[in-house]
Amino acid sequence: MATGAVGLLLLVQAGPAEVRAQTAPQTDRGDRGGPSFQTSYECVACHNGLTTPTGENVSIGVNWRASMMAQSARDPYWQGAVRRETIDHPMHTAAIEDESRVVGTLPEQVPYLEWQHSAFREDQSCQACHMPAVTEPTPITSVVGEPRERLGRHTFLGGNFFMLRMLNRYRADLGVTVPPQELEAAARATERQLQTDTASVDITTTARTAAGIEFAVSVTSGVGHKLPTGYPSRRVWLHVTIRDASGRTVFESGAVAPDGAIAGNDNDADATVYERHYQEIRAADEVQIYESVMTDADGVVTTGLLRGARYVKDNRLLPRGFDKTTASDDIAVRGRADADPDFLAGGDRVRYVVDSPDAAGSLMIEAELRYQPIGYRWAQNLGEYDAVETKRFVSYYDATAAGSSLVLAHSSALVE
């Protein structure tokens, strides 16, 4: 959280016109008088105007400007979260806002360590997914550039389609100057990648019983890090529905409400508790949610990074080749998933035992794997703070929560 936090105050204390002015070309010369970094304006002079032999525009500046990396300082959730930290820890405000100091020791996000502990380290780099290569020889500069193989597209595709659309919707408030069609294109590209390469779901071992129905849902991860990875507000979960021959719902676990909350999730209902990991689900208020959950030094569940003392749950889906028995503390599985023999490298298997003695005829089972970049509780907890940045984000979230989640994979099975 500390890295780059100094930029927060510059942005949130200024109006849209002032924010736009602050994005003008400038150089940070560091503490020793020499240049420490250049803004993107210094890059685009040479690295825009790049076209492949078949006419595709792969300009680095154009591709990059619609990414979450380019818009990170305008991210209203980040602004609200940093403001919360300064309110919670006023004695450490200077350190929180100092981009060169480390505050806290709990690992917030370590996708590289997750990748390093997986089989992907042998055959697939991070850039393979997040900077897909151009297949044609293309110059990397518009100034005397020679064609080079495998130019990486600077799209930096990630997982935050939700924030890209929020930035677009509230672009005037946040000082966003990227053309709206580019942000929407980036959001759609993010969704395509999430729905194409991320995971699959299968329904297996279905059986009718005297009491109802039993079956298993298997989830397979296709990514080279935990799913979800990155900032701990992210979560993936199983939404499972059973309908009878008339279309009547006889069982449902994991439905998402228009406000972004998951039905049956203990943490969305009560900020002090959390939903445990399941090997077997028997009731509608039991939901398999793949997430990381922190507690403070007193064991109270928290979404404040600097209050976080340890993870009591981390059952995020493991990548192929990830050995949970040898994982370091920074990437370890936490909670009941650690002892679950069906929670292994590459995925998970959950058994459902549903009592529905009055369900006649055939039954249709549907299983969705859903993903949400900013979970309901992570957003709503900011509402407790009386600050412009926190209240602004909660208002944005409440207005857009219906589009806060996405189906990553789907499967269905008809049981006669």
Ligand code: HEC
Given for the second form:
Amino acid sequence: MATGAVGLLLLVQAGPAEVRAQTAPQTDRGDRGGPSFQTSYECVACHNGLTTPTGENVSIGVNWRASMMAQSARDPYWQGAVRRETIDHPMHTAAIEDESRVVGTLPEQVPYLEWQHSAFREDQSCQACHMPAVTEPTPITSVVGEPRERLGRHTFLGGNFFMLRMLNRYRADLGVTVPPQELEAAARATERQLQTDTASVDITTTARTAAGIEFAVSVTSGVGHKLPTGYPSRRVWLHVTIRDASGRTVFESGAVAPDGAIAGNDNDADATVYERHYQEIRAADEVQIYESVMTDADGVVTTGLLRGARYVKDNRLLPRGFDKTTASDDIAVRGRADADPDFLAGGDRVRYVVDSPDAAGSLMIEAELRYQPIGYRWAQNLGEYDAVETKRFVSYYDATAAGSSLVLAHSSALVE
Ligand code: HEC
Ligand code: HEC
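For comparison with the form predicted alone, produce the structure of the form predicted in complex with the named molecule.
Expanding to the full complex; the earlier chain stays at the top.
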């Protein structure tokens, strides 16, 4: 279980190694790994050149090399975040860089525990979604391989389409060797997974009132753990727009700017505060953001993993079957979502009560659920650190932020 804040660093840094290596003690390491820290070079000689009877290339090395897992040590965000931690905590630099010591104890990435507390533990494994199985018997090795049932594709798709594209764009700086078309294909496949079966939104109970309009937006998650899960820079939010018969926008909550910031999100405007969870939204500067927010020991909002002492907000969407009243501390709902009767297993429902007295005729409501792997604040806070890795990441983010989020699901309703 990833207990410490440093658990992240451990998890990610160990990414490029293969399964076997992770169970072995890390006694020595070289460029190509020591005897107990093998790299993928040791495996692809035999576990590549694999084709299904219908002709799909399911080579393990080829499938894997374009994954975020394979690229994790080159990830410029991760490099910037580790540099920041070593600047914040110079006493712990060796431990942070050597992943040898737990320095803190805030649960930072616990998808397994979230899944275990959900209905998915009964019917859908991690591999069912992250390593989708080949249906026809296929050899798992090109050397003496007999066709085997259920070869799991080693694509390991998660949510980070944005970083796959960033790695591709800055491939020369970052030493990325996987062919560009493979990284782009992995980014597209990640988008496809995010946009299929991940979530849906519905606009319900619409009513015109003397003052304007009221309706509810229901969000349903189909994911096997919280949505978003994993590293706390991930966020999902509702972008809701109302237009009048002439197309004029009479209300908008949650628009995203080209720099990656969400309009109305207090935390994007000011690093010391955050946007609370809502049962009801009445103003354009209120926005429903599903995210986790940490504070340090003094109660100050932070994106520093080792500074994080507790979560003051965790309203990430719960998976089907997740009972928030019996969830352990490590996976608890935090902040106002805990007492929100509409925030339950499998989704949330938010009421919008909007004044639009001057809007005549029909109104068009549009609701989008958006996902962003690296939120504005998580990126921009690195800019305060004067180091090559932090400055480099922020410059990449600034150049690519317009493509940092996508629509998971959307819905519209015309109200006469
Ligand atoms: C010299 C060729 C060769 C190399 C190199 C090699 N393997 Fe294998 N591997 C095989 C063969 C052969 C099998 C058995 C295939 C079968 O059962 O059909 C196998 C099976 C496996 C299995 C499945 C085990 C099971 O219980 O079904 C895994 C996992 C695996 N290898 C991982 C790795 C990893 C990780 C590496 C690199 C560290 C690696 N292999 C390197 C040839 C190789
Ligand atoms: C029903 C499908 C499904 C199941 C089951 C599932 N996942 Fe996921 N997983 C997803 C989707 C979709 C995403 C991207 C959206 C998100 O963050 O929730 C994701 C994201 C992740 C991420 C974050 C990746 C990123 O880029 O941020 C991790 C880590 C992860 N899953 C691990 C697991 C583990 C471990 C299990 C089993 C304990 C598991 N998943 C079970 C569908 C699934």
